[in-house]
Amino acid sequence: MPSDAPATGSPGSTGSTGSTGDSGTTAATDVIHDIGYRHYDGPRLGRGYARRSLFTQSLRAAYGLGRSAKSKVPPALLFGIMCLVALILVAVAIGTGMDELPLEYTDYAIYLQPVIFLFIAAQAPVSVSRDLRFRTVPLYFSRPVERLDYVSAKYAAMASALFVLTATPLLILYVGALLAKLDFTDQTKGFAQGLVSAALLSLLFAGIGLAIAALTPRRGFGVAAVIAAFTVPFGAVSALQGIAWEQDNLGAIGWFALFSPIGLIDNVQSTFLGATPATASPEPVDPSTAAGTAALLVALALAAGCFLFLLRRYRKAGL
């Protein structure tokens, strides 16, 4: 090689190499600079891992764990709340020596529907609004999970941390039933009727509050959107029951109680779980067979379309 050949760098060479011309000034070259990345050679765990870790964070993130001490406090009180009325009417049903308790499991959820409220408010923005807020979504997308992935995990887990929300208190109901020695047949019988209707709450409710929740990126607004969303509808109906009942139009009465997501539930288990029906009316009114067919499949397709919903939504926010 001639000894006047230009200087060439090499490709882990850090500085930047260059030929001097007539004007003496110094023009950089291109350099390739080795910065250490390694292709990953370990195992490729897929989709299917990824939907199940998405499954856990959202779980978890519900109840606050792996989060913030502040952000445990409100799932906490909330849990602590159902379950502490539950150990009271045990206590209660023990200390009087009574033949069954207080309680009928498939009501336990209506009479305790503001925690219920209070729960899917506060949560379902946490799960959803959060991600979009921070524009995070696309980097979900970006690795191996689709919108349906997202969508699905999201939708679960939320559905399974109302389900445990509601479904504990039921657990305490039944064992402080068959430690006051109640009857186990019609115990065990309730229990399972009590947690049918709880993962028909759960699903219908999840959906309901992640599809709202997703609307908007800033929590305070899915806060209380989801808050109105449940109790403006449930007062509506209230007034409407009583004034069916002062009217004596009781068979009106099932009916007005498809337009409130409460209603629906009792409606569903009034008419296919034997439960007591939990009117607005002074006296319990049972809803006809139709009406009762009509809120299982008014609650079945409101579930289904928030999925839906939360599909479409998110086929924009991906980008």
Second form
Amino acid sequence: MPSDAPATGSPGSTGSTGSTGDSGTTAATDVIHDIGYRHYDGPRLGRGYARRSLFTQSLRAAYGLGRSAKSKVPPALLFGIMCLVALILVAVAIGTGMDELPLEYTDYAIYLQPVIFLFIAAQAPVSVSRDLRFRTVPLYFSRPVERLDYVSAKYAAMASALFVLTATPLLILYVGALLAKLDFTDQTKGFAQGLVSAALLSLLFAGIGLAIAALTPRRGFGVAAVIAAFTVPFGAVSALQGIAWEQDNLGAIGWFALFSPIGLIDNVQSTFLGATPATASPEPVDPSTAAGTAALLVALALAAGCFLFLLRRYRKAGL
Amino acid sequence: MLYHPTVARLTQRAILGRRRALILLLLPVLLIVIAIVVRVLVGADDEVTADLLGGFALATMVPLIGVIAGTGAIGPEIDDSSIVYLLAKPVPRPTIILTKLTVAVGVTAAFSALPTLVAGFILGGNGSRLAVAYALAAAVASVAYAAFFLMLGTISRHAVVFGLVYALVWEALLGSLVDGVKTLSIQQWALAVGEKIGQGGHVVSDVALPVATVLLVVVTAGATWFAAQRLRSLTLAGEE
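Please supply the coordinates for the form predicted together with the partner chain, as a counterpart to the form predicted alone shown previously.
The complete assembly is shown below, putting the previous chain first.
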């Protein structure tokens, strides 16, 4: 039993013969008005437990578990699309007897980026906007949960939900590749690289999504704002990259990618994880090592920045 | 009566009120800034103009603003049940829908077609015919998107998500992989209209103009009619 169990004896309770001496009878200074009801003297599970509960509950909520059937539709649909495409790719690879998968593990998230955008856009407001809108945030903070606990639990839950979304199809591809008896070392290496990239993507996207969603208590507007934060930079960067290609300014293509979240991931995995860059040019253009390193630093700084921003956001607990 | 000024004022405030107008304004400002930067660095070039206006303005900006304005015109009101106060007034429900649609179309066009025109003029090239072609396509798309997303707003509480699924997964992702999908894409229909005006083969659509026109009219009218029907028998769900 945790040591922070409060003293249950009520100093002013006259004739409380029921209070057997096992609980201390020290005067509780934090009792405002004691009218003699029986106190809770069970175990107090503390901060760590509350944080873990908040994490599991947020992670389940991200997939609609424990919520209404209607809320399960969007996440289930998006998760289904992610897995279905992987299954089709595996079926094609096995059916036609290919000696490698139709696409690399690291390419998967890039090709299906709209689905990932939609997932984070649909579920980040679910995670934080509802708490703001129904003013449950002050209720959390009236418990032993601290600001850091709340933010880190929400952040970790969203990042984990995204990792499940991006890593499960990779696992399907990997299992399928092994069943098709493709080269074991090649596939394992590619799978590991894909997982690292998926982890970085989850961390970055969860941060951006939550930071934007925490600004608005309106779910609909939050969804649109989050999706805009991902697609607008992507659209703008793609247009600029296309122009840079036509102008034969190939060095600029990698640097342009720094301005869009998915471009950051693409740069990092092209530089460090042996992926084929998915730039908006007729042929893939490798970013320079400097652009790749810069992308990694920007991605990590952005994720950390979003975390700090969330901490700041909840300093005023009310709204 | 097809237009109700008070409903229009309330709708306009719901879409643009508080800081929302500023956030909506970010997109056109970004487009124009990029246009200026590109013009300074590259100079006037048809290919570049078509890339920027077709790839960014029409493919990303118009659907996004369409979703925000279209669903924002009615979604939040249904969401917090305050629509009952509007429905209780002696205003025909088709009038409510038509008014909200007018406002949504106006906002979408003002925040997407107008900046597209300005960006096209900034980028120059081809006697600015491309600017007019893409701006017209954006304006046509605004009408269809607004009507379609407004209908989604009356059908589902997750209208924003489903609208974005249509714009991003159907039009962008599947449209680039499966050719048949392009026949059923508002973006391509609008491009077909722009193709008629743009010269030099820079505006390309996969749909013929007559087909596109018919589909645009059918979708816009059909969505508006269906939204009005939905509003006539609206059931308010409780909070999830």
